[in-house]
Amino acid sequence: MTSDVMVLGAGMVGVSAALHLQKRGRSVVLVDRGGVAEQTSYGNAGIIQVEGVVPYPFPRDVGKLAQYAFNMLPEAHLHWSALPSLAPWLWRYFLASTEAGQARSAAGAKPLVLASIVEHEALMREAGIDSVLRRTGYLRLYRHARQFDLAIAQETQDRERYGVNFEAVTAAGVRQLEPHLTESFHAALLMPDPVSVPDPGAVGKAYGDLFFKRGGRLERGEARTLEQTSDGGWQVQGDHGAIRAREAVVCLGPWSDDVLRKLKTWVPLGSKRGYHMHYTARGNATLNRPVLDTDNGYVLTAMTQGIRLTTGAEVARRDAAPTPVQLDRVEPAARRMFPLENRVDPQPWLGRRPCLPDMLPAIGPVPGAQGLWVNFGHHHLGFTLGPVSGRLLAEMLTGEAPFTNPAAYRLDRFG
């Protein structure tokens, strides 16, 4: 059977693209080595970050760079052995993180980010899971006045430039919003507009079930076997033979460059790895919203599986063995902040965030490869941007007028 489109990768980005293509009358097959939402889409903090217009920059302060380089800060962990292979990507990331570069990236991110909740809501209604949305925002917690004052200044600037909303919260206000925190804070910033879910993996699977209900199918296959056929279509090798389609979309997150490199297309793709662990809570303690410990760079949020602790970024080779040292470093701080009890998971979960140097995704056609498209590189916002980038990709592929100018997401923008 030949489909109109094969989507390689069944994470949040891939399944969302498949649904939007399906809505526009295309027959679609999802291809993955596993099931829906089982990789990076499973392990995030569950926040749809409608405030996340300004991307995370490469640090340019010399003092902070030195601290990161020698693994002195818990929010980051560097594998020195990975530097030879990661240096080209890191250098481009550094160059893209100037003030002007950040402004360009924020301008490119804004139309996607601002539409992220609306697009999730649409899919959730169709999948019958819109009740899972928690409209509580999230808290950024500060222990020291200086850090809080700097954060207020930055957020005020971002509000003026990009419309990012925030509210200052006093120490008493923090206690009122989150009465089960066991540590006192100087103040907090409430980001009121983001929403969250108690199980991002389950949301991805619900989108997958909607795709199947509407006639889509999932095939097990190896994306790295992608090749163009003699009639101009595309095929990969599946568990039960060749899987064919007239067009193909690469939505493989941090593995996307494996496929593109084989087809003689180079992209400067890196990954920031991250870990999570679930915990039980003592007594009836719970969190009303996700909370970010700004001193230590981790997020705590109440999930279906327990209280999830999600770490910051590990800069390492994508497929290096897990080294969850950040989790071990921040867990004591998390236990001081909230009454965590026992670890739930047998081992920490590891995910890989796919990052292009300007922290914008690649969405659109592959130059010189008729019928081949991409949708990857959503860095820390894959869960947030899956549905809206899927919509944009589907509009472009089907010839519909795109809801925003897609030039900022061109695959060949890096030269």
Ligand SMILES: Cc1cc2nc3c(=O)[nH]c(=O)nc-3n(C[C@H](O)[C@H](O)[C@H](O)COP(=O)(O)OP(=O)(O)OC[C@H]3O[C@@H](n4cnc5c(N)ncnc54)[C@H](O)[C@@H]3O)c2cc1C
Second form
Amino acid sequence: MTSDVMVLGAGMVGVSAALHLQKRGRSVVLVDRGGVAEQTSYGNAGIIQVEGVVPYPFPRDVGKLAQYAFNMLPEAHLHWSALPSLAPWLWRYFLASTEAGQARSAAGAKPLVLASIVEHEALMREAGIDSVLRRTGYLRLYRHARQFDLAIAQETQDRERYGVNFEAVTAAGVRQLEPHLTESFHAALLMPDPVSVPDPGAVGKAYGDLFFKRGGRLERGEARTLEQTSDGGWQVQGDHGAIRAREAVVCLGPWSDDVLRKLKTWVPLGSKRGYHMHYTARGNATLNRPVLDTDNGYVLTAMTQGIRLTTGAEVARRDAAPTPVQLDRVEPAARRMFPLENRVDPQPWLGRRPCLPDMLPAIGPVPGAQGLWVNFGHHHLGFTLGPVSGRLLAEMLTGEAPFTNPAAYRLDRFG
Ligand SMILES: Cc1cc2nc3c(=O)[nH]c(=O)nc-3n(C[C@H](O)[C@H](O)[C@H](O)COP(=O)(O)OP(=O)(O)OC[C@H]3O[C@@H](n4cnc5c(N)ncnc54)[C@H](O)[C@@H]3O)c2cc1C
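For comparison with the form predicted alone, would you give the structure of this protein in the form predicted together with the named molecule?
In what comes next, the whole complex appears, and the chain from above leads the way.
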């Protein structure tokens, strides 16, 4: 059976694109070597970051760079051995992180980020899970007045430029918002607009179930076998034979370049790896919203599986063996901050944030490959941006007027 479209990759990005294509009358088959939302889209911090307009830049301060290079800061971890293979990506990331580059990225991100909650809400309503949204924002915690003052200055500028809201919270205010924190903080920033969910993987699965209910199907298959057929369509090898469609969309997150490379399309895709661990909490201790320890770069959030600690970024080869040293480094700080009890998972979970140098996704056609499309590279914001970028991709693929100008997301923007 030949479908209209095959969507390669059933993470948050792929399943959202599949739903939006299906809504526009296309018959769609999802292809994945696993199930829906079982990789990066399973283990993230579950925040729909509507404040995330300004990208995470490559550090340009020499002192900070040196600290990162020698693994002196817990928010980042570098594998030195990976530097030669990651250099082309890192160099472009460095170049894209000038002030002007950041402003360009923010302008590109803004239309997607601003629509992110509305697009999730629409899918959640249809999937019958809209009650999972926690409209409590998230807290950035500061121990030192100097860091807090710098953050206020930066956020004030971002509010003027991009309309990102924040509220300053006193030490007493922090205690009121999060009474189970066991450490005192100088102050905090409440980001009031972001929302969060207690299980991002379950949200992805619910979107998958909606897609199946509407007649979609998931086939196990190997995306790296993608090839064009003699009639101009696309096919991959599935567990039960060839899977064919007239058009194909690459939504393979951090693995997207595996397929594109084979088709002679080079993209500077890197991955910022991150870990999570769940913990039991002492007594009835819980958190009302995700909290970010700004000194140590980890997030703690209450999830269905326990209190989830997610780490900052590890710069390493995508497929290198896990090295969860960041988790070990920040865990003592997290235990001082909140009454964490036992680790729940047998080992830390490892995820890979798929990052292009300008911290914008690639959404649109693959130049020179008729009927082949991409939607990947959602970096730190793939849970946030899945539904909205799925909508944009579907609009472009079906010839509808796109809700925003997609020029900033062209695949060939890196030359
Ligand atoms: C620690 C951490 C915390 C994060 N926190 C947040 C957050 O709070 N908010 C937010 O918005 N984002 C967050 N992110 C980022 C977000 O998780 C990712 O951007 C997002 O999950 C990427 O989704 P995706 O669908 O592109 O990729 P994935 O979810 O990885 O999906 C890709 C799919 O492709 C499949 N696949 C790969 N190769 C093949 C192949 N050869 N053949 C067949 N199938 C294949 C995989 O099995 C997988 O199902 C976080 C990430 C990390 C690591």
